[in-house]
Amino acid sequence: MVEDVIEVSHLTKRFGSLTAVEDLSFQVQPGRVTGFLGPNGAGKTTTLRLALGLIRPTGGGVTFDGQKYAAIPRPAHHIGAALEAASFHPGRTALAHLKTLAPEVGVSDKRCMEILELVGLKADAKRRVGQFSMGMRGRLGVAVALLGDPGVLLLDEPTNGLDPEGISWIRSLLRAMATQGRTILISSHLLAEVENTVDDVIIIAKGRLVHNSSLADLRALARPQTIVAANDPPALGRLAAGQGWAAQPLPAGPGRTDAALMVTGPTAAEIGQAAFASGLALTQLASQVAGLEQIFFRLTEGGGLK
């Protein structure tokens, strides 16, 4: 199997004056799963129909190995794809629609009943489509994706509509297929859905980028957090002032009757070997993990990591 790189390279697309994609740039590498990452709107469907050729730029473009899209001969078995809004007959059955599509791909009937099975719709493949769940869809649709036996997978939004059973199923076959060397790029709006997925992230907002890394990279960006509260609240805010900590006012709450802050930046131990050094007494001294989610809000709602 060849391993592809896909390369997304200064893609803009404009539709009149909405400029969906900005010069957009990012590699995809072979053998790992990555996350396209951004809130609804951010321009992920875009950029992957811009992919497929199925819209045209305004600028830039993407290639796989190398080749657009439309120069790739017998394209369905070197790229397969799932689209968000992908649509089947509802009076097919899950085998009638394969079956469909087998002779434009190249593929058996045979082939078709194997893929079925892969996905967990083999006691399924004749039911009709209209009597599936969201989620049976979510798997036709991967299924359609994987009828080539392609060394890229663009999936978007592949967690859509499944149950927990079924988010297990598709990670493990994610991670299956990025271990035989495939290349993998998965959509989502929410980086919890895809977590424990991804090696890799792309986060985009607005159509821009606004974080390239791996998962682990990026889990290295999160800053501590520390509530404290002392009984001499100016003496704190004194404190903070002059350690240049980044420091918000915090009311008091249940279990906390003095003024606190939240502290981002220095550990509790830190905190707390400042404060005693300056004599003062801290009523409350209690750190807050930063989860992943928090870091994709704050890259994507415009305000950083500073």
Ligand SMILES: Nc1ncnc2c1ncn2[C@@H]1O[C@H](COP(=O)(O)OP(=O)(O)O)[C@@H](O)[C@H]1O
Second form
Amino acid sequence: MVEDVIEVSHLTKRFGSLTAVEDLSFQVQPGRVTGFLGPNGAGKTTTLRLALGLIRPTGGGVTFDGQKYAAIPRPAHHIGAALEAASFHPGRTALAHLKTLAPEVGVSDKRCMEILELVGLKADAKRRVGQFSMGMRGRLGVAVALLGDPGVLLLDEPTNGLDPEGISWIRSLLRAMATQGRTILISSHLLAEVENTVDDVIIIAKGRLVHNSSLADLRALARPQTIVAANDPPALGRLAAGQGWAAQPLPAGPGRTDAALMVTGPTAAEIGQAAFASGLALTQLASQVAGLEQIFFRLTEGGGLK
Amino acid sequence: MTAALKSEFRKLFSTRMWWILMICAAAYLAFMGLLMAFSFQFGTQELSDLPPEAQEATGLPRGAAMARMIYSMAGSFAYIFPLLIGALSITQEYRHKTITPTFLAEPRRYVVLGAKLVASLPMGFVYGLVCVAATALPAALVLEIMGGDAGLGQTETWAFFGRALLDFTVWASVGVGLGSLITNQVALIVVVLAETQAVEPILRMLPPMIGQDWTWTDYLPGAVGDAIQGASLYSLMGMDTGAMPWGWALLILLGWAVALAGLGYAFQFRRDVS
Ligand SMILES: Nc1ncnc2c1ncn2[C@@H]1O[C@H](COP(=O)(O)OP(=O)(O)O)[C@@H](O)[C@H]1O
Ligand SMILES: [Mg+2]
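Please could you give me the other form, the form predicted in complex with the named molecule, since above is the form predicted on its own?
First the chain shown before, then all remaining chains and molecules of the complex.
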């Protein structure tokens, strides 16, 4: 198998006055599943369409193993893609759809049936796509992408419309393909949807790169958050200010009668030490697990880490 | 190119549209063939009581020539069907977004367009076979039953059928050319209907009305199509199409297909697909 690196360099795309992608550069490595993340409208689909030569960049470009998509002979044999908008003629059967593409992809008709079996649509092969559910269309889209047994796989929001079973199916499929050394890029607007699938994360917002690392490194960015309450709230406020903690007041809530602070930065142990040193009795000290989604939100909200 | 051609054939034949359109065309033509054969044969018989000079003066063709004029309805009225099937081979791809997987499988868009042009030719030929047969069979039957001349014994009639088939064949590729220029299906259908039903018929009526006998309107696709057949109902209305040799007409219609495809490729087909 060819070890294909996807290289996006200084990619820019403007639609009239709207800049959908701006000076975007990153690499996608083989043998790993890379999540391409960003809120709706961040420019993910546009980036993938640029990579596949469907739209022309305003600047920069994308290469696969050094070559532009359009310059690769029989490209679908090396690079499989399923783009967000499921694109099927409703009057064509699933099998017929694959067969219309098979000659150009460079595979046999037998392969079309095999791939339908692989994505779990064997029984529906002769049904018209117009009768398919969202999830079935998603699977057919993946079938199209896999038709040429490609070394590079680009999937745009593959989990959209899939049921939990479908999501776990796609997870194990991608994992297995990455283990074979293939290069896999999947986009999503929800980090939670792919956090069990991806090894690396590339996060964009408003068309710009805001983060590019392994998932583990992204997790490390989580800053500890702790809920702190004391029987002397003004003293607690003075302590937080004196220590320079980022603190936000929390209203009294269930299981908490005193007003409390949400402190971001120091660990619970550091807070406890400081309170003890200043003679303050704490009535609550609870560390919160900072979720990936919260980091994702922080990264994409402001267009960068604060 | 062979792979692209194979893909395009499969696209054409894997939805129901090709035969639904074909049945519409055949039913329409069979009905018109019956109607015209009956009316013309009936009319000629009525006229047969008149003195020969008076019959001449009506300008109506007689015998086998009349039969051929009736058969020419296939090309004159139904060329819109191969035109549409060719054009829809592109607009349907844009409408259902299958143009995305199409361009992913073959990013060289000129190859895709070329394959569509070539694949449309046999499709147009099949449309021709069905449309000509649907017009001629019932009409010939009526003519024979009513004691007229269906002209099937004349080589001239069979040569006419051959030219009509070529006419249909090339019209499908004109459709592909037009589709590459107007990829939006609704816009395309509006343009096709307006051009074939209003714009061109009106333009072609102008020269005889103002007393000209040769103008650029002879080069309009519909006029060229009639010239390929060499017999047309339009000629009854004074729009004579006999002037242009059919071989030239065939080349000019092919020229329309290539010119439209060239314009489509230059201005529309290479655009962003999103
Ligand atoms: N063909 C187009 N014409 C104009 N604007 C577009 C077009 N395609 C995408 N956009 C705009 O570009 C931005 C990025 O869109 P997109 O790449 O689809 O985002 P994502 O896939 O991350 O949700 C959006 O603001 C979108 O409206
Ligand atoms: Mg998108």
